[in-house]
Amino acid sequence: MKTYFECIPCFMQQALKAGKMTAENDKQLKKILDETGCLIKSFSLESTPAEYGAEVYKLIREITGVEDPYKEIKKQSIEDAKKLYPELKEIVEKSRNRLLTAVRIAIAGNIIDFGVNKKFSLKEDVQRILTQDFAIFDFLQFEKALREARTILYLGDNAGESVFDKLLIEEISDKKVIYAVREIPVINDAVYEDAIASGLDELAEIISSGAKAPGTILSQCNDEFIEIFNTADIVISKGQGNYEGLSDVKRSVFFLLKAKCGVIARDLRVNENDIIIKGINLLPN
């Protein structure tokens, strides 16, 4: 997915938000914004927003020396999601279609995103998504692919959302599941310790993709990840950042996400706040 003009003020908003959390004083915050502006001048619209997000957060780390501005927020997000877990697990167990309900819940977790300039109510949004119609619904293809698969690569997105991912992975735990996280902290995306805190090590092998961006950029990923990405029977990609980086790849991928911004919605040809399960490069039935 390319970068749209509307992404540019979003980069500045993210720099301002992270800068306020990490800058020692107004002078340092001004430097973050000035240098982010200079950085944006060099951006080409042909690259993905996730690639530029990596550059913005690298700049913030270099100026402030703070590696993980969202560390405490991520910790709280995981704790909040864990409190909901027993109720959500019961919903899955009582549902007519456990897999579909677990997919809905995994997508509901995608609202936990501090890179998007929106407020959310975790419990209310989960309840809404449990009954919301899908704008893109490739579920039957997803279900069939899962039945035939032996290995699944699951691309994580945000911390806290990772607890919701656990509910879906529990429904496919008869397969070998590999859960990929970011190499280093960027926004509130999950890294290795966040996946452990979410309990995902009980169900899946956790690896780093090598990505230092708020999304999966294959050219920046490590060799281990690339090998698994190319050979896994299914790739499940969660969230907007992973969609930004992988929407044009040549292999089959299933994207599970909520379109939380107008740019993503436009690229997917859906409405903002729609929920999506979209497969690309699928083999014909």
Contents of the next structure:
There are 2 protein chains.
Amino acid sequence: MKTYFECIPCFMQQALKAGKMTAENDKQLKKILDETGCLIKSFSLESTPAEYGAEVYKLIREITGVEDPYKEIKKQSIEDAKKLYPELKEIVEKSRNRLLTAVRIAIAGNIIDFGVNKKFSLKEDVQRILTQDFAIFDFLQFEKALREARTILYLGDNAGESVFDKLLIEEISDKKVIYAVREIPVINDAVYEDAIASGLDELAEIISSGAKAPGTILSQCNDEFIEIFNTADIVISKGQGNYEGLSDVKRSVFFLLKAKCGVIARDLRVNENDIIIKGINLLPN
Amino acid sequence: MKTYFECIPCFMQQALKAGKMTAENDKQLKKILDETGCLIKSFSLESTPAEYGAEVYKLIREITGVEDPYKEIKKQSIEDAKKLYPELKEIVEKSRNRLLTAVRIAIAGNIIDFGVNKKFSLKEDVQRILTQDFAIFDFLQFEKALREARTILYLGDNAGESVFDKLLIEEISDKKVIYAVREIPVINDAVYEDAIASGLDELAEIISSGAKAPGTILSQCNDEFIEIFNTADIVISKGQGNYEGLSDVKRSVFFLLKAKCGVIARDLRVNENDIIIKGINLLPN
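Could you output the structure for the form predicted together with a further copy of the same chain, given that the previous block was the form predicted alone?
Full assembly next; the chain just shown is listed first.
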């Protein structure tokens, strides 16, 4: 997905938010905004927003020396999600369609996103998403692909959301599941230790995609990841950042996300706050 | 008032909005955002937001060649406000305190602001403001100052709002009223012809302040305006932009506005959406 004009003020907003959390003083914060402003000129709109984002968070790291501004927030998000886990597990257990319920829960976890200028209330939002209609519903194709699959590449998104992902992975753990995380901390995206803290190592092999962006940008990814990406029977891609990077790839991918911003919604031709399970490049039935 | 960090993403948002209305193509729009981004570095936070804004709108004019992007919108706002005028006049006529009601109406007009990232519904917002509590209420001092005044400098803000101002000026038209507008079009701020179209010339002398910013920046103002500003018995300042420019001046000023953004609200120590009539540098009673 290319960058929309509307993404540009949003980058400034994100720089301000992350800068406020990390800058030592006002001078440093001003420098972050100055440099983010200058960055716009050097970027083409043909790049994905996640690539832009990578540069913004990189310069914040360089200016402040803070490698992981969201470290504590991520820890807290994982704890909060773990507290909800038993309740969510019970919802799956009691549901008529375990897989669909687990998909809904995994999407609900996608609201834990500090890169989007929106507040969220975890418990309420989960409740809403459990009964919300899907704007794109390629669930039957997803179910069918899963039946036939042996290896699944699952692209994680945010820390905390990773605990919600666990509930979906538990439903498909008769397959080999590889859970990919970012190479380095960007916003509150999950890195290796967040996946471990979420208990995902009990069910999946955890790898780094190599991405230093808040999304899966294939040109940034490491060889191991690319190999798995190309050969896995199914790719499940969580969240906006991964969609930004992969919406135009050639292989089949199932995107599970909530459209949290107007730009993503427009690109998907859905409304803001819609939830989707969307398959691309699927084989005809 | 100095510029807050939060103003910076807002400038990008404003550049995007005005750019979309005026740019011939995507390349031009990108250039507007590129240049607005670069501008940040050259600006100190000691400047007022209105000064920043002046530079943003100046570069949009330079890049697009469009002198007045909001021309049609301003015309429409004035027409819409004029349609409401008879109803508003009746509200003043029937009120127990005509002056206070006219002040409320003048403040209600302040919602017609296309520089703020907020939608408004003219009729509903007017109804709300007619009964809303003031967060700062220096009305008694205002009333007293008016009783003793002979000349009043009234600083206009937005086109359309100018029609609402007329209702307040009608209540004080036994004095000499000078209504000041911007020198050139910035956002939807009123310029000379907008004041004429609003019928203000029937009641007041209309002058240009000389300001090329979306606010009264004294260093930009012309000699005639400065002379009047220094000698008028009362200065009535409408809206956020004028507040930004004048909140730290030495003379007495009455600010009438609705705090439409978080930054102005914080500066005034009120809540967003609060309405205020605030006098500064008033003589002790």
